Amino acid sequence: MVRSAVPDTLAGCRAAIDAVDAALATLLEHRVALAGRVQRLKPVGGHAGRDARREAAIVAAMAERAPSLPPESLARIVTAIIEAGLDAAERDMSDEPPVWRL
């Protein structure tokens, strides 16, 4: 993604945050539906079948595409999302896709 230019008035930034927010929820929904067949698949699915090593990686290659953020941040933002995503599966065990609203 190429860093795009900022606004420069306030209405114009809270726009542009608005449309990142709006992508940024399309992208988790789809990332939901992923994870819960990751974890329909997995031997040991859920919270239990977690896999440190795995969220690692994920907080390294978000971190070279963030710089900006400090590794710890998006630990905790990787730990947040992939626990909503966990919940989210515990809920819905259907193999129906998710209705994506773009």
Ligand SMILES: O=C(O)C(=O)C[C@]1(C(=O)O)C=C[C@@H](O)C=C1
Second form
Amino acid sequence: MVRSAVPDTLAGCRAAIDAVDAALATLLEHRVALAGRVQRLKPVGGHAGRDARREAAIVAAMAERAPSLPPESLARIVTAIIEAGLDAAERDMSDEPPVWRL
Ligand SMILES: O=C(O)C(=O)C[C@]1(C(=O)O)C=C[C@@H](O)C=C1
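I would like to compare: after the form predicted alone, may I see the structure of the form predicted in complex with this ligand?
Below is the entire complex, every chain and molecule, led by the chain shown above.
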């Protein structure tokens, strides 16, 4: 686990939060791209091809790095991220001619 230094002023904490959120947004954008590619590689992509075991493994691996968050909380976050990625992938694929979606 990585415990970063926590500033002791409101402004300092907010600035640090802004930096963390910026990094999270960059990571989310990268994750959406990766998950989008995965949807094209799977026999059944998108929401129809969800894999509950894989999602549970992702939550379990992240829980080890985020022990302050109860696993149920982390699962809600991970599910939201995964579903947002699948939504983006489906929007992306719906831009293509129907033949590519068969
Ligand atoms: O690994 C997969 O099979 C994916 O489709 C990627 C992903 C994810 O975003 O991590 C998305 C949906 C699945 O239910 C599991 C994981």
